[in-house]
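One chain is shown next in structure tokens, namely the form predicted alone.
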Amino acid sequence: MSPAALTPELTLTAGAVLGILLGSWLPRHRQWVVRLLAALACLVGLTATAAAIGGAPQLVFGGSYAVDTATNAGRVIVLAATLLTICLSIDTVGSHPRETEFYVLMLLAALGTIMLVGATDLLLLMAAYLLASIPLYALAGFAKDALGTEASLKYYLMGALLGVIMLTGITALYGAGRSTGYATLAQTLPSGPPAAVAVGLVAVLAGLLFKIGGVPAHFWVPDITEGASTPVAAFVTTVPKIGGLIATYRLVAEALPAAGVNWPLLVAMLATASMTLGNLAAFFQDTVRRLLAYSTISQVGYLLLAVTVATRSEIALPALLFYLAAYAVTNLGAFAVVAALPHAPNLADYRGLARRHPGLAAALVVCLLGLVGTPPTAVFLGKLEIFSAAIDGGYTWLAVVAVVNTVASLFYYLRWIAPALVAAPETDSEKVLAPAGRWPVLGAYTAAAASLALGVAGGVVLPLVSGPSLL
């Protein structure tokens, strides 16, 4: 195995180790070196990974990781949110006592959360668990008040019963498919008692839907988007939905596929749910953070469409890498605008931004018709290829659930757009509109114009996430 296969895992490892021994010796008005050290680490990543685009794919550590096209592409769009939110965090954590530990361990949780994407063997799937979980159980509770202190914690037992029981599921599968590798158990899991396979399914499920936010292990999304800073919120809601996603994909696939449990019904029973609870208690809700939160969990609903037809369709894989770059930077970028206005959380507070603030009203109104999935954004673009991908792979049904799930979350998101563009601005809404700081309006512009962007030119990135891959 060449070291270099592995060179974003290794960065940012080093990232982080330099990150807490740097920490430890400087003083406190110079901790913002580690943050550059953070956004190095990243940058580094991204390059090595552009420069693997388009290689042979190859099993590492014995063939319990993958690197290739899924590989590649959850390392640029985890690398790519990640720098984006250490952009958003900058005047929130700077000068903060412990801002050495808030980027190490975001940059643990990317970690983590890349080698959810390329585990090809249980026992690694269950270690980059651990990984991509523990840091943010911190994070949830960096702020150390109320709100974040419950959210941490709730956080963690959520992750802690869950993960008990995916150890679990696992047990299961290696009793009935006398391995943990993907590649042996897609030939001993057919023969093996169908009812411990269906059994270590389900609970292994459990733990990847507690990672991505999905229906029924959802309940922590809300208490953590409200509770923790508007940082962790968008990083939480966001990258580890890249791991876990990319993770079931691949265990449907590479494990399961022959397996005599009809696990793609239940897949898609659980997108349905997702989309449509999601968007159900999205409706009524007032508060901007409460509101993303179900966003973020109707979003795992169109994304689980591909994960249900992962055996059946040709264009699942492209179809699912794209609606997860599609849906990062757009979900940031709404969370970049939450966090430049800190002093505007209900939907109410949101009159006259088009006129005090056209360019963060543009960039709300194209993040926000993004995850509906208007043209010309790039989520629009993402759901045209899942919904495809669903009828192609013969769930018709599906994607016409997730195509009325669409057109009822244009209700919401429009409870938000429509202040911002139409009503007057009351007598104290220059205070309640003042941003923040330049860092998360850069960020809003940067994710806003990123969205478009991969939108208009998703011609030519849908061709670099259908390169040669293991699944």
Contents of the next structure:
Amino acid sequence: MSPAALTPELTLTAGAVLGILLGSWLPRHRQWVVRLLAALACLVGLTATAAAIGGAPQLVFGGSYAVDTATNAGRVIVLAATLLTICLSIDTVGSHPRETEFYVLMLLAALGTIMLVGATDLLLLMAAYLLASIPLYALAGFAKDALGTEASLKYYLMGALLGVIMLTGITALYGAGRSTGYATLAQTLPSGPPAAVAVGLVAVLAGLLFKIGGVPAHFWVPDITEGASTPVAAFVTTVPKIGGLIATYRLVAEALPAAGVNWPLLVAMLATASMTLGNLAAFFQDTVRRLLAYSTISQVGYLLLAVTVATRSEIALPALLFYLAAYAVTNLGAFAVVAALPHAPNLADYRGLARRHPGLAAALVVCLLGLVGTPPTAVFLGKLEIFSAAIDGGYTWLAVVAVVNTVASLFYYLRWIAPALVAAPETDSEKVLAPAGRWPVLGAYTAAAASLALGVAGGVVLPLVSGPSLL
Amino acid sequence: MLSLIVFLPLAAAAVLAAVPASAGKRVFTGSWVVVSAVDLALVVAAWIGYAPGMGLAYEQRLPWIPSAGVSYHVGVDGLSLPLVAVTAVLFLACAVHSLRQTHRVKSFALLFLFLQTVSLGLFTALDLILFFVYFDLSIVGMYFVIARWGHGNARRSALTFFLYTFLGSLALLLGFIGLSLAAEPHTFDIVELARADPLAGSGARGALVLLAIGVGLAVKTPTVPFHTWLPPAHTDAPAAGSAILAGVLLKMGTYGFVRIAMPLLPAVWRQYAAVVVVLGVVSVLYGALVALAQEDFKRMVAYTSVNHMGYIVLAVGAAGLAAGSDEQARSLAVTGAVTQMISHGLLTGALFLLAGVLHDRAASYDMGSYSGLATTAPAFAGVTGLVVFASLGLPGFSGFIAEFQIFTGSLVSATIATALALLGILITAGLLLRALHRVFLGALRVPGSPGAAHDFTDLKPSETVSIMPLLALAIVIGVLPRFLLDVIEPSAATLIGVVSS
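Next up, can you give the form predicted together with the partner chain of this protein, since the form predicted alone came first?
Let us now look at the entire complex, which starts with that chain.
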């Protein structure tokens, strides 16, 4: 194998190591150098990935890591999302005593997420899970305040518990299939003991569900989203999903295609539960962050549609990858608006936004309607693809459930849009709607524009995610 | 040419968006009127260049999302060209009507220009996804119109409107996906799908696809029992918003029947045409009866829309009934349906703008609190009277031509249903005349000033200039319908040919 195939991963590693070394020597007001380094690492990784797109799919690391269209797409989405999160966090952690640690942890989490995307071996999957989780536990409690610490502790306990369960599952699958490599498992599992395979699958899925924040492993999502700082919340609700979902897809499509377990039905139930419970819980939230938290839980449900029909529809993988990209920019855009208005935690505080900051209001409307899936935003195209895949794969009922949920979700997104449009009493909105700085605003504009561009220019992007894949 | 017509308002909106709101409202209303007028001129030019019977004209096709089978495909034929024209006319009328608008003029003008692009785009779209994009954006645009410029319980009405029609649009999307997946290779192109007829003889699957598409279109139309969003949305929207909602947006549903449901699913349509006929008749009667019970002028007009849309549903249903093999009659029904879309667009648009006059003067639509307005506002009374007579289908107006064709065309294949629907005309005639009587005759009474007679000013120039052309067009169509029917008839005959085979 050639190390060149892993340039993006190596760049992130180098960025993290260099960053921590550099940060130890830099005075506090010069730590922006590390931020620059982190951004640079992402950019180099993006360039390397762009160069690798379209190459022949290959397995590296003795067959435990795949470099194919799905991995490349995952890399691009994770790196771009990390870059956008760095933009959001500049005003929050600028000149913070531990600014260096913040960015290094973020790079490591991004690296772990990318490893999740490419892993084709259960043990590498477990290692990636840990690398993608542990930095985030620390980031969640970064501010050292009561809410953040509690959130961080809850996040850690859930992660540790489900990680152990996942490890148990890996053991069971290893016992049943005599291997941890997906390629071998695909051949051995169908003849393995069905009960062990089922237990192993459910346990491994438990860990991955924790990563993506899907029901029933979703309890940490609202606490983190409310307790951690906004950039961390944005990162945690967006980036790990990319890794977790592609990893789940790989697991079911590569290791279990013919296993006796009815995993499509299991995933379909999880999808239904995620979108329905997420939506129902979001209905009457009054703080924007909790609303976004439950909205991300419901989005996982739509994304799981593609996993359900992983082996039944050829368009499932492009649909998943495109939806992930669309979701990432749109969700980060909504969080960017929240980050730009730190003094407006409640829905009612957004009264008069359209009057005071028309640009931010426009970005908010684009992102929220984007999350609903209104054309011509990117999520619309993602939903079109994912619904098509579900119907194509014979899961029409699931597509109908998703449609009903989409309509229900509209209700709470509009509860946020509506106050932004009405005029506010002049006096207090001055202070409440004071923007934090120009970086989050820039992030919001970028994300909203990207969401629209990705939707309109979907014809250019879709072929990139439909390329040759090992799946 | 078509793309220019469609995107001119949006381009103008983009330019105007860069102008600061402090430039004064004249800049925005003025350019809005000019842009709408230019757009209408372009549509007229397109109409002149369209030879009846030439099928699809001004076609343009560019790849958009080739891997998903989506393309930017536009074109017009006899079914869509009249609707494009009526859209351009109504938007110009709204622009003129809003010349006196004072509340957030800039965003109002921008939003309407955006809505104009969306509406024109929908009627020219020949790709299902393109159609859907415009369909959804029209909902978004109208939501903002109602929520920001509406009155009464505007936010609630806007939310109901959005939730309801969005549910419909997603059902539509599922149906579109089902259609596209059935075709090999997968495509969303309307022309290709019509040629391939992918769901012929597919049994339950075809029925499900038609159900999804039918529900989506029925919500937008609206047909009983999917009409409940309509009255509050109409009542609380601003005058121009109601006019566009009734005149243009409702037509998106009925247009969908003749553009998508019938030609793309001909066999399934024939199979379930009886259901459509029944829904149509129920809408006709129910809409008329509920309208009869209304005290609120705007709400009454909203329910007459349910009634008028019911005629269209009846006609397209009757056109699919295999029982009557008389192709000419069924073609007549479709022609009547399209004519009714045009006629209803013009007349209801005018009625809602007139209702805006009521609200503008005395902030109330309650018919019980007005009386004798004909004495102080004779022009207003006269115009309203004419529009009401046109709307109830008196000969000499467009409504008569439309309804006559619908009934003649449907009678052969759906005799009992048509006979029942005729009762609807009687009821609407009664209720509209009663409304005229209550508001305009008798002693003068205007709400807002108990005791003394309130001053009720007659039509202002901008109101006259915006409403009169709509009425004039309705009369021209009523007296000289050939210029319109010549365009519609060949396309209607083609459509019936597709549905029959």
